[in-house]
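One chain comes next, on its own, written out as structure tokens in the form predicted alone.
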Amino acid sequence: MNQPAHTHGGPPGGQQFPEPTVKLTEGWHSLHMYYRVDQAALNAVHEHHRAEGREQLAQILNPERDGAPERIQTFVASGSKADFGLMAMDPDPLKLDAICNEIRSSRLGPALIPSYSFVSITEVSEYVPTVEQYAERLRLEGTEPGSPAFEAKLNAYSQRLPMMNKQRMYPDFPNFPVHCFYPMNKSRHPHANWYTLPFSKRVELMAEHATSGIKFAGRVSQLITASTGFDDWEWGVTLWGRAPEHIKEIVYTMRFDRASAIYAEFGPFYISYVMAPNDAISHVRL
């Protein structure tokens, strides 16, 4: 009878692994949750209990409370897909899951129906150039190595890169009022399969894509989280806009990049407006 190549008695070859944990060794877990209000269920809640439920919900969503995740933001959703939502991030995924359970078990829980969720983690994309790769890009663009322009650009990038990567892994939420979320994949179509392209080609296409996005600095802030193995899509895209029209402009503009026009597949879009918990609760008439 065939025997398994490895049993649970210990790691193969005497390898030493860190202790098992649900926490990330680097970066944060991310959770987007959207809720719909069941008006009939809400009407059935006694007014005294509704007031208690509003206080409970505001406390659950309060980013300053004891035990709050590292980041949590509340917003009201436009359209019929959802009434309100939240985005939360923390090293511990169970702390994010606890928020959902606290909402479900609150006085208003029976009236708050989850309508969409997205689970992901932060990452530094493999397409973010290292300092050495950036130097090579400058050379290919015609900036002479050793020249003052080359050294100035390389030095600026080397100083900027650690801060950019920290923001990707441990992001601060910008103080912008418009929140947009959508999931996406890279295409596996037989005639447009991203995963059969050589790495150098994918880097070229993503560099073009990034150049389009940089033009919106100060108007739109973007966070890409990875969801391969965590959800039905490969990435989640969160955009914060200084004004609503900036969201439309950046999505429209970047769709003309080859990485998007040929190789991107998009899921549903959720457009929302950031509010403090009490304001969101009032807005959706809880």
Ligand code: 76R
Given for the second form:
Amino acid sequence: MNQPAHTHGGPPGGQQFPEPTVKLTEGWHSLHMYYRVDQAALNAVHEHHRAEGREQLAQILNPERDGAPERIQTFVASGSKADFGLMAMDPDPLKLDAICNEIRSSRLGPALIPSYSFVSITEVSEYVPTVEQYAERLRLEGTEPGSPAFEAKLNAYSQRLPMMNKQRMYPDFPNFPVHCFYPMNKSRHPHANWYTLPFSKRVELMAEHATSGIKFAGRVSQLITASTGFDDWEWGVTLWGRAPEHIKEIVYTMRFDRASAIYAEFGPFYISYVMAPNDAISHVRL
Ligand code: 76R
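Follow the form predicted alone with the form predicted together with the ligand, if you could.
Full assembly next; the chain just shown is listed first.
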């Protein structure tokens, strides 16, 4: 009796659940959108509506505007899959969804055809070692517990970990001009089923993966967002490169990690160049 509304659906016995919400308890929603320009539809937009539409689009994509999502970045996409794209993150998924609706209902909307989208959320992977697991890893690698080297490495890791996890959950976008996106799965093939491997084996393979990835520090910045239950693939891989060749090199190199060589399946690759909204709008000749 007198059950408060927020216990709806809870088991008998009055167990308390948090208020239902579309926001994440921790982390951000993420949206990647790619658009193609329909030139015939663009030609049909009246000239002064077109100028107004450009302004509307620049404003929608402006990271500084009132009500902007926590993160938003615009890029121009190479090749025929898309003309331009955006990536946005926020605690509120409806704020991200609103961007698509604002673009569609703008003066240029009829000419901007979504050609690809990817919906995901941030996460700290279960394979990111805790400080205790990192100590164990050092020990297994032959660093003597209690030695100065051991203490220094462990200390550095425990200093770094909170910042690295913050960057995974609430990422800052790096100031790199090359943007690469692709979705991926870990395979469930009968002869290469990631999901039937014991956790200890997956940890070992992911540690090898991290060791090969870390060599690209300063040249490539990676963001892995999780999409199981949210989109058709299990993860979205976003890479930002200081220069384009690093993207090719990292994707090629990491294919030799056993975690990728044996278990990774990839979707389409999008390569784009980051631009301020107005520059992107001019570049694609809207
Ligand atoms: O610091 C750490 O120990 C974190 C280690 C780490 C994890 C847990 C890590 C490091 N990754 C992790 C998780 Mn990654 N990553 C990819 C791809 O193209 C391919 O072959 C695969 C796409 C790249 C390029 C890449 C880069 N990583 C993951 C996961 C989630 C797995 C899960 O949770 O089940 C995926 C799908 C994935 C895929 N990874 C790194 C990199 C790089 C460059 C690093 C080292 C740099 C860093 O730690 O910031």
